[in-house]
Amino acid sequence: MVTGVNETAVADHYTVDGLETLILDALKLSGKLDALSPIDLAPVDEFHMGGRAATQHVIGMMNLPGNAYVLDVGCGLGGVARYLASECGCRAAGIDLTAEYVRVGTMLTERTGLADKVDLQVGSALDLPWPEATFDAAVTFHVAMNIADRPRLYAEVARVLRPEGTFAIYDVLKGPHDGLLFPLPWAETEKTSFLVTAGEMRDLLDNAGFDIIHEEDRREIALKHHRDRLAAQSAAGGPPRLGLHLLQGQTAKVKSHNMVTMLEAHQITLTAIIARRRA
């Protein structure tokens, strides 16, 4: 999610074909597409490591009152958004690059019947479309990988939120280690992969305004989930009807292994990070 053409590379990688189909036909042997549920949408619609636990984790982090205004800033098919709104009472905006997410997210929160309160629109991180102090907190689930100007991602987020908001951040850092594999869920090649280190993470955030109230190394548990989820598709002979494997296409298998390698070999780490906007 940078300028120019690297954030057409971003959503071209990240647009399937079809996934509107892939994920009714999906809903619908399952027997839940007639009387969905936010719940039913999690396997798909949480693209980050650990899934709905790791969401109700971080977001209970941020104490958000009921009636917040949050803003997920590359919000994919709007998961984290659905949420906020199903689950914390908030209501949610969402921004992301990639439009087949935003068009089938759209969809996917009309049958769920939270329109009224998420409102999922094509945009770049990089330059959000509202005002300044329009939000009371915000949230970015693994999103900052694909972004090379961080230091303008995080003055966007500044901007548009309220003095003393409170900003969740869960995503991939860089390990103690040297090395990527490709391809990973976020990139195919290391074109369009931007990872930092913890301490880099600090001194980016202090510098766009904001104060770390809570920091913690998930990497532990994600690699636990990881493995747990390997094994039992493994068992299972496949995935499951709905799952992440229809976001990443053919390449999935080989993109969750090299996920759980690095993981194991500390190349990548996995971190979350409650800051607070200074006033």
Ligand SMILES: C[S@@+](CC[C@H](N)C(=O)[O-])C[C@H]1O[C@@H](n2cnc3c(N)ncnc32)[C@H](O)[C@@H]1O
Given for the second form:
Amino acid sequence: MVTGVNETAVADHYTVDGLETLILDALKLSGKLDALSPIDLAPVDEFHMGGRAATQHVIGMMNLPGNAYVLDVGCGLGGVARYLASECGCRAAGIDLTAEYVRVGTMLTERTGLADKVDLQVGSALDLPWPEATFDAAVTFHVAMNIADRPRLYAEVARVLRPEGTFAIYDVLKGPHDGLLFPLPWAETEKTSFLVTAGEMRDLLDNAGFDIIHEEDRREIALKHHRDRLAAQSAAGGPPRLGLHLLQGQTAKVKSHNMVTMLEAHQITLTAIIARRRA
Ligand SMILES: C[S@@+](CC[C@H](N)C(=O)[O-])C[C@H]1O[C@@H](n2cnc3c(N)ncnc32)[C@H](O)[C@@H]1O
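In place of the form predicted on its own, output the structure of the form predicted in complex with this ligand.
What follows is the entire complex, opening with the chain shown before.
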């Protein structure tokens, strides 16, 4: 259930009218629509810095067994959940505040033939609709920056994970230098942006009952990925038809520019964490 002013504002921020048509038209023009595979969707359904390469890297560090049941918290269009199913053989459940993402993501799951392995639903990360110890593992990619109540977020993930279950986090953190520029890909203003530092993140996970088994700064890698993408676009004469610009409306360029400027200025950074729920 989506509750509260903040959650409504977050869902409004991400809602794009006509998203299904935008994505299907771009796929059709690229000749991909008739035999769609999950990788074809990666330019638009991996809404985090570093895209598919970051997903491969972070999920790769989890060492998931093929039959694992994995929760994707804040799944967006479901790119990471479909990756877990198609590349790792897992069953995946995704939950997201933004009903339009879940609707379009479910259509994409059906079109890629993964409906028996991936289930996306609308709801809040702060009120997960599963009993305790349901999942073998959980992931969350670029979601928590919208969530003020971090203790409740990580307590909810710990509750639905089995003891010793693995939790992978790929998130934007507050950097050592002050200052935020808006709009950003995740928020129009500071009203729906709630970043924490790396130290605060460690304490939050510890307090929720997680041991961190690996942590790495992904800032440099994400910046390189961004520069490579710009160079490829410039060589190709413009952005590809299918891309994250479809999710970000008129201000897509300025949002992306602000995020990269803040990464370069160390006002934000990116972290990948693999944690384990204590038994
Ligand atoms: C930048 S997108 C990332 C989507 C996806 N994880 C990915 O990497 O492609 C952030 C997503 O977090 C979702 N979100 C933010 N706050 C949430 C909450 N409290 N509960 C569930 N989803 C939330 C948004 O609706 C949005 O789809």
